[in-house]
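Presented below, as structure tokens, is a lone chain in the form predicted together with the partner chain.
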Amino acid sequence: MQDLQTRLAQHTDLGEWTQQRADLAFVTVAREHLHGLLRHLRDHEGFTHLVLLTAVDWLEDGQFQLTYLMNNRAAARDIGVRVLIPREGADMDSIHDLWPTAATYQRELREMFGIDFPGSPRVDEEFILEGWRDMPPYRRDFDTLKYAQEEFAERPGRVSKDPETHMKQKLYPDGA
């Protein structure tokens, strides 16, 4: 895929190359850069397929990542193009105009990470969720265990000893 790399370097800047795989590599791309880079992996280097667009949650780093995932499966290779983004007041272009399925994944972002996408259909329409009130939950500083402790009745009677302590406590009642 080096050859791959060669190319999109003349058309745009990119950022750090992983090569994954021989068939898989990852690049990373300025969020202007981004749709001019897509329409030409689609149009000129036959990256027709959408596989799928997702975020993830660099929340150290006050930071979302940006995967656009893409084949092409005549030369059977696959580029995953990644930006960062800030994470306050995240917001991206969409891209539902190169592909339409990509509303989809669009809405689900912005319900699950809070990542707003101007333009692209019905993206602010529940989704998954209803009537969900706290922060997006894929969101990293989102606790859904805490959540769900919270929100929905557990059965109670659950006590467990920690093996180490009982052993001590039983063994060595004066702390000894």
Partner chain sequence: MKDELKPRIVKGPDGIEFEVDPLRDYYCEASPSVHPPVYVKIVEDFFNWARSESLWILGFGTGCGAIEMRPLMTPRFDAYRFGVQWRPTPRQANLLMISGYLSTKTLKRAIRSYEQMQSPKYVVGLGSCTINGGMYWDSYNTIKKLDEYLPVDLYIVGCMPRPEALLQGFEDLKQIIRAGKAEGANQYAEKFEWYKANQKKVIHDWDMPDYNW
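Next block, the form predicted on its own, ref. the form predicted together with the partner chain:
Lone chain follows.
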């Protein structure tokens, strides 16, 4: 992967490079370099398969991290490309022109995190959360407990148990 890092550095400004294993590396790039880097990886480095596109909410830093994971089947290696974008007014260029399947990931990230991908097919249509009107639920400042208490009735007879104590009682009913 060191040779790949050297070749990529000739084409774009690379940020942090992390070698996880011999067959897996991650690189951070500025958003303006993403599309060109992904095209280069696909067209010249053999990373023809988009494995996933996901996000991490770095609430304390006020940003989202998008991670694009690509696979080079012939060389049996993967590369993850990370991009940091601001949480407020979060939007990112679409990559559906490079990988049409990216449109599905982008729809999910729009709905679950509130990250917009202008121009991506059907990105504004409801996808998973039909009728959802609250804050995107994968944002870390979404209060799951508050939402559940407001939306769902309390069920009588439901109790919470300490998992450790409960399992000891189930496994050792005689207290042994």
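Remember, it's a predicted structure, so these values are computed and weren't measured experimentally. Positions refer to the first chain, counted from 1. Definition used throughout: the rigid core is the maximal C-alpha set that superposes within 1.5 Å between two forms.
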Does Gln19 move appreciably between these two forms, meaning a CA displacement of 2 Å or more on the superposed rigid core? no
